[in-house]
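In the block that follows, a single chain appears as structure tokens, in the form predicted alone.
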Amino acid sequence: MGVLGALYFTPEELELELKWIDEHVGGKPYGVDVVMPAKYEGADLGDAEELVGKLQGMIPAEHRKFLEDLLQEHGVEPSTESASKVLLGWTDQTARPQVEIALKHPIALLASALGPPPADVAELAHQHGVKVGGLASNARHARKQVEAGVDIIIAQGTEAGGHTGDVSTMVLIPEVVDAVGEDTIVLAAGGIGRGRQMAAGLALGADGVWTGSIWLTVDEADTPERALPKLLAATSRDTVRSRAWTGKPARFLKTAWTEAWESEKSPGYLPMPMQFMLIADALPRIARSGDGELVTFPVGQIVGSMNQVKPAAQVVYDLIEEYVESIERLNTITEG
């Protein structure tokens, strides 16, 4: 089952969005993925608009400066545009408005990729038939989801793209599983991205997979282009936590952007949602102009396997052949 993610949708955007697919899969199930953290700055400033105005307002001049200097070594261009979606989801003032618009339509799944979602947001998506999953990157973590009404648990170990804990998938899984018991769904995710990953999460107790980074490179992903070429080329060892997109700990792309702001001349990470408002505007302006050094993306440890653009049926056959394939081999060590 495919999974949108919404976060950098305007509501306006998402019922669009929701609408073409409405139009095109034919009846099958899908899901939406919003980020509603439990903790970040400015939740009790207001609404979304004061919350918004409060924040900017928050960001050091050094910060800034830092930025600017940081764009101008690597030759990107000036800008006199203002993001206009600063704030996108990071928030529960600015994700409630896409949970709503995702409940008018015939979706299977609300997914919350940060932190347990508000209690009266999974009761509101059971009202309407639809099952709540949350990511969970520790067992403590897990057993939050389920008492905030989660039905199905992804486990994500640290090998994931994006935000993610510290915590491998290996040790992870068993560890979840055990933490939430039976009636649980619990789904094995970070650096899952062949057939073999795939047992392995499901010898590991889990009930199914979920995957991320492997869509970024076929046919079908609105990858950037700046970006595609990169992730062909890089190993499992070219990724890094790094705080330098959001202000939490997500895992992406190394180059000279999360080298910067790891060097000893970064004043440090702005808590979210700061940073990513300190870095809106610069991030278009990184995509289309300068010499690409800055230019990284969200992406997991499969990278090192992400090496050529597939069609995504392509993908989906190739994970179930392997899948099969490893099954059939420890059927036959079993009955040896």
The other form holds:
There are 2 protein chains.
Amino acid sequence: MGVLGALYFTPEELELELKWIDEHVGGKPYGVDVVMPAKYEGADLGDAEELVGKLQGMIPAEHRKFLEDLLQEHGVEPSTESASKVLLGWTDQTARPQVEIALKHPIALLASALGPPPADVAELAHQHGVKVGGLASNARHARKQVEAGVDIIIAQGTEAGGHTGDVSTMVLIPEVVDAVGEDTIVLAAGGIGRGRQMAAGLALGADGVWTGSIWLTVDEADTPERALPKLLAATSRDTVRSRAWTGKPARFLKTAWTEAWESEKSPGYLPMPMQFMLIADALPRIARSGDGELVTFPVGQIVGSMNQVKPAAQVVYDLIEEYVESIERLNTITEG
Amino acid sequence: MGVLGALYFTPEELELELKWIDEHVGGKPYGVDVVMPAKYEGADLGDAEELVGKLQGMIPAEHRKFLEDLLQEHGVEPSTESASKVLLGWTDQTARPQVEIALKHPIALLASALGPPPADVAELAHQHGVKVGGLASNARHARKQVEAGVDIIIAQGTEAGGHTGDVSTMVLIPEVVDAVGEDTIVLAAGGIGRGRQMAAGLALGADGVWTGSIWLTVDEADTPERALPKLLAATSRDTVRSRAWTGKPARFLKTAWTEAWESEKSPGYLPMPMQFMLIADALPRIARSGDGELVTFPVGQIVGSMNQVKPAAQVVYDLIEEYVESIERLNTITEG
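For comparison with the form predicted alone, provide the form predicted together with a further copy of the same chain.
Okay, now the whole complex, with that chain kicking things off.
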């Protein structure tokens, strides 16, 4: 089943997206993914609007200068607007309106990245008959999430794209499965984009798998034009876990952007959500101007297997076909 | 089958070890693992003895001072000997005598870490009817190793202990299997210590698995006394890939040692084999004196599952039992 990441949509945009999905999925189940981190700068700074203003004032001049110098060095066009009002859904304040909208639609799953959703949000979802999923990158967090009312743990290894921990999927899945017990559904995530990896995820004890990166290079994706050829060309060694986008460690294509923020000149990273507020204006400018070297995108190590654009349906068929082959081979070896 | 790491033995010690094995394995196959890196400082500096002298002179005073200050800070007893003559088997010059000794014994496998063995060494092994194995952390290296005469690729993910790359086992194995073709045997390594992980490795397309860390906490191991309780207590999050031991990235228990070399005060790492030459004297001193905080040990993320000392035979039985359970579960899910 598909899950829509709500993060990059305003409440109004999210409403439009979900309406479109409802009209096209023919009653099949789908989910929505929000980000409600338990810890971030400004959790106590009032509502979304107040928060944006206050956080903008907290971004050091040194960071703004480093960024503008970097952009200039790579020929990126100057900003034409005043400081961004962008905050995105990386706070409790901004994610709640997204949850309210999502629950007005017939969603089957509300997933939460960066920790479990607040207890009242989980309860609200349950009242709507919606299962709650939580991404976890270690066994202790997975246990805490189950205690907080999460029904489905998405155990995500370090090889995953986007926000990710440091334990690999191979090591993580058995640990999480054992930690949460048999009553909790566990999906394996991180490094899963082929049928053999799907089989491996289940062999590790998961009840299913969760994929992300592989949908960036399907026909139907709206992946940014300058990022797509980089994704297709990248090998599994061309990603890096970096704080240079959101302030928390997340896996991205390794480019001049991630390198610059790790260099000696770098002023270091700002905490979530300030790092993204700092760079939000720059991202569309990087996407359309300059030498292109700063273009990056969140993606997992599976990017090395994403070498051509295919219809989403083909990706599904390929997954299933290779999965079946893998199981048959396993049985041959084991009976051998 | 078991494989003995020759690295930490002098040629004379290795001869004794292999003699002991021959007397105890009742003709069963076993292997020897050497390190013959293609790139290291001093590859052109003459024989082993000349090399040691010259490299010792190349270690900067700043590094020696940083190390001695660090040891003093943690109450480690001062050195009573002159500068170490230790080089270990991390060079072509020192590994060749090990290969010569190994080939006089009825070994079934000569494995090489850090790149393929030189062509003449692979040929010599083949003349003795010995298969050659090579550890590889990416598909390109695996292909190069097969071209260099390697029969068995040990594809090792980043979660592994000791020298390791940055691609996870989940992503790496299908890439390597596809890159080397069906005629080359591939063993999955990195994060494999339980039956579910063995099943996952085979599901990914490997012909077998290669385990390392889990043998550190068996009854029969001679793991250093101060390292053992740390290994038993560690979680999968308590390791780090660090250059602080050999100069090349290798996964170790994260302790004050690895942290100090990453700190702002650190003078940085010396290239292989100089980093180890610098620290070789300190390691036995750390092992027997001081506050113990500097004690570390090469180990993979699977350390989180190594929570009690067991007989080696029990580890083998546990692996097989969980493997069979995993395959049965997979078939139930798939037929479901």
